[in-house]
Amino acid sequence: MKLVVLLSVGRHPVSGKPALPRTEAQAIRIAAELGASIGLHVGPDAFPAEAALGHGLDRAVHLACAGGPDPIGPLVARIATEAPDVVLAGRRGQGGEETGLAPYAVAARLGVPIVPDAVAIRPAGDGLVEVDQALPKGALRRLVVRTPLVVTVHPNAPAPLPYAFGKARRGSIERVDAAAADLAAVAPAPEERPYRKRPKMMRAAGGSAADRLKAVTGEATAGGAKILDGPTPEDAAKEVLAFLRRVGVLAPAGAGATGPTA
């Protein structure tokens, strides 16, 4: 079985310092113990590459590029080129320049399935692999995948191997020149807003408990709940005040309440 393994640069969350993720780690040691397996970094520096030797790569590759561009069409080039059966990369990104998108984007541009949070992969024969994924509270699901796909570590994978510095000194690194070709420009920036909340429904208290299954399930308004997008503050209040005398807590309006009146 051939693999790629996908490297990146992030931030140690303790010393802040540039750091192999940890999930990338693992994921060489996933990769170790499948077969022939070679590390791909795309970027201007080739520490990624280097710090993946010492986990148990034995050739890892560097496309050397500026670090504006978009490093996906240099990756997806490379991958495309390699033919692995199994994409591997780390869950998410850790602090560094990546978004943990770039697994998503590469099975997106190759036309091949992912899958996300693994934490042991077999082969299965024919061109399958058994990819046992994590659930949530401790749970697994088993799959069984046609090569070839992309798959994401999720932390709970074995641990990564020691480093060693012997077998980061006996391991190569090919530095390539990303093509001017695949290389694009990133995409602009998104829009930003300040966050608004959204309006919430007043919902009243009691009815049967059908009324509430439908309230919780959306599927009917309970206690004629109403939203109010941007009300003067004398409209809110009034709203306010037949909510509470609706639901009990305010006598009704000319029942000699003695609280606030709108």
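Residue numbers count along the first chain shown, from 1. Each form is matched to the other, and the largest set of C-alpha atoms that superpose within 1.5 Å is called the rigid core. Keep in mind the model is a prediction, meaning the values are calculated, not measured. First, how it differs from the form predicted in complex with its partner chain.
- When the rigid core is held fixed, the Cα atom of residue 245 travels 2 angstroms or more between these two forms.
- The two forms, fitted on the rigid core, differ between these two forms by 2 Å or more at the CA of residue 231.
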The other form holds:
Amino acid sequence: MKLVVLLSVGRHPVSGKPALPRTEAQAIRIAAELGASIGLHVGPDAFPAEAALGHGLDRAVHLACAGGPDPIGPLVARIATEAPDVVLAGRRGQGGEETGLAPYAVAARLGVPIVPDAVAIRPAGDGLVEVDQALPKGALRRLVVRTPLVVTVHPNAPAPLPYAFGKARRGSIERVDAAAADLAAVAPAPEERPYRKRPKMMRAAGGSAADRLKAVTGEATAGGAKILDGPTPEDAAKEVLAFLRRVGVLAPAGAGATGPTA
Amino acid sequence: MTYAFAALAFLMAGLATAQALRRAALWRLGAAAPVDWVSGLAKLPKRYLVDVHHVVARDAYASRMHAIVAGGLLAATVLTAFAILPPLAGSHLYWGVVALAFAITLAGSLLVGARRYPKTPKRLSKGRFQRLPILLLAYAAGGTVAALSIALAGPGNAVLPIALLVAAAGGLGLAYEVKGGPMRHAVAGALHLIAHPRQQRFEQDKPDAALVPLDLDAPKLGAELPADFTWNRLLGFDACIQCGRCETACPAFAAGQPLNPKRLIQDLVASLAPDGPAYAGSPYPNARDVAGEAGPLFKVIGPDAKIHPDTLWSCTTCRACVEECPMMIEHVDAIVSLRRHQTLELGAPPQKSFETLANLREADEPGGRPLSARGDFAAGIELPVISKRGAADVLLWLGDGAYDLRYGRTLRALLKLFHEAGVDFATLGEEERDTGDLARRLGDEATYQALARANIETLRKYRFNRIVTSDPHALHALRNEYRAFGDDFEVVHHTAFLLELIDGGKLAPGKLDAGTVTYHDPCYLGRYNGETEAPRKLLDRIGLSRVEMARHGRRSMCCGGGGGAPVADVPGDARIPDIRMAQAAETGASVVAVACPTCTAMLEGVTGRSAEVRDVAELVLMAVEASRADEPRRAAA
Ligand code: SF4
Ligand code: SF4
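With the form predicted alone already on screen, would you show the form predicted in complex with its partner chain?
Every chain and every other molecule in the complex is listed next, the one we just looked at coming first.
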């Protein structure tokens, strides 16, 4: 099987120093165990290619370009010539320029399926692979998918192999300038906004003690949740009242005029 | 017939030389190493009589035994060789002297035999070694009778041929043993003293323990095959006499972890020469199964090789084995060399250290904690940072103990003492990275060197007179191991510094009556740096009554915390710190004084302790505070 691992520059969560995102290092372990694999990085910095060798790849390709342009063009062009069975990528960014969107963009441009959150991949013969996909609460789903495809790796996959200086030294990095024709500005242009906490879902209380526990620990299934984004005060108040009536704090509408009504 | 006797001496010398040359062919498989033969040879007598004797003499019986048997053997054989000179061959007096030399050898042989029969002590190897007293006895008894018979009855007597035959059997047997048997230690040991890889250890009073930097551009990193060791290291392994002193001293062995330094050295010997006699000493405790071919060009480490990785990673790098070894073998160098290959080339450090090594590489800190949080322990006590001032008299190196809650108490005590004494000091603040000691001991020389260079660059930015640290591992790195990277800072351990403050009148501790105290020497301070006195003097100064554990000073036992052993966490039967605390309890001391963050953590972690664990700095602070509390009372009186 032939594999390509997409590499990016993340940051160490504490020190902020450049680091290969952990899920990519995990992807490398999966890839190296499956067959001939190369790492692929587009950007100004050869660091991820070097790190990937240290974590267990024999070969990495660094498509050099200035920081700024969209890396998808060169990535897709190179993947098309390599024609791998599986393209592996991390699941999300880890604090650097990488956004975690690249695998989706690559899959879309290549017109191949994408399977997110894999913890294991096995060849299933005849152009098929079996992918174990991590679901919430530790559940696994086994998918059998036709290659080629893009797979992102979940943090629950086997821990990455340690970085070995000697391996990094032994492996080879092919450095080529990314073709100007492949480079385009990121569209739509990225915009930076301060982080805002997402609105919390309201969950139905009531029921058994176990249900209420689930409600506070956020373990309840998502049924009954409703999100209002920027409602008018009237709408919001109606929603709250409807919720309170539903869970039995207030009497149902029309069951007597004793309670405070709108 | 007298010529036959002389011929025996030459025959023995010839056979021994031939056997040694066969062995030397194996050493030559090792990597090249520069050796100054002339100076080494000139220094051989001193090294043997002073340095080796210093170690051997710790076991009085062995020392006496060896002096008599080795001296006698050499004297008797050389004297006999002179019988080729006709005037001597005819002299009764000469044969009387020869007989005396053989008689001395005989006495020595009996001592050798008495040590092994009827019961051989555990630490000694059996196998070929059990034959040694018999060969010695045959040679010495045969020689004594032969020489005596010539002296008394002339060369034509009837006893002589039989006695000579017995002597020849013993003597040639001994000479034959030079290649694979116990007698190899004599030849290899002498050559090892000449060509020792650490010449410095014979030249200075303090230990020579700094690891030699690895050339990261070398074609192969660390040792994979026996042939990857330099030839004089292979020679050193061959010098091992299997006395088991290292085994007795090894904390990992005591704790039932799968390590026995004697066996390790013998496994290296057997890797080089798989056809040698089978090992017949104590095994690795709870030995892991290994199965694999051995040979100079076969890998040494692996479940499918000679030595299991768990053996390699059990070592705390405490150097107790090196300290005890009469043959001056450098076990820790060998272990680190093998570890380097595992980590750098194979990416196979211990499973549990993956995260630690990644943190050291990516966050300059083994726990992945923010460098800016290193000073948090101070909790309100003023902790000046040098970047704000540019200069200080003393640079305080905090080390990674600063992140530990328990050790924070020690560092706070130290800060209070500094303030009390008016020391002009500062820390590097968030510019202090880990020294890389842990990475280096786990074989990750690349990360270590990166950290060393970064730290030296930071230190060079500021002006200070010396570095004070309470962490012996940091001390050893900064003082000894960073030298190879261009640092030449003066580094002082906090115990020595506190002693200086008291001697200079800057601190005036009172007397404590906190019962008796026993001091646990940190390996990296005592054995690695030869500093054992300052902490003891401090304890005496503050009026504590001090008792010593059986193992103390340079011969102290490790707490189990060094060399990445706690990270590797190889299971055994017991925990090393438990064993050490039990030794402390034997003294009846109510306080165990420590001087190292790792020792503190390891010994504090012992459950059901009967004694308190206190850093020397904490005790000194108590004494200073006690004297302050006394003052008003004294003033009122
Ligand atoms: S290595 Fe040294 S201390 Fe250990 S058994 Fe051999 S000679 Fe004795
Ligand atoms: S350094 Fe210490 S732990 Fe390692 S082998 Fe020697 S005595 Fe044992």
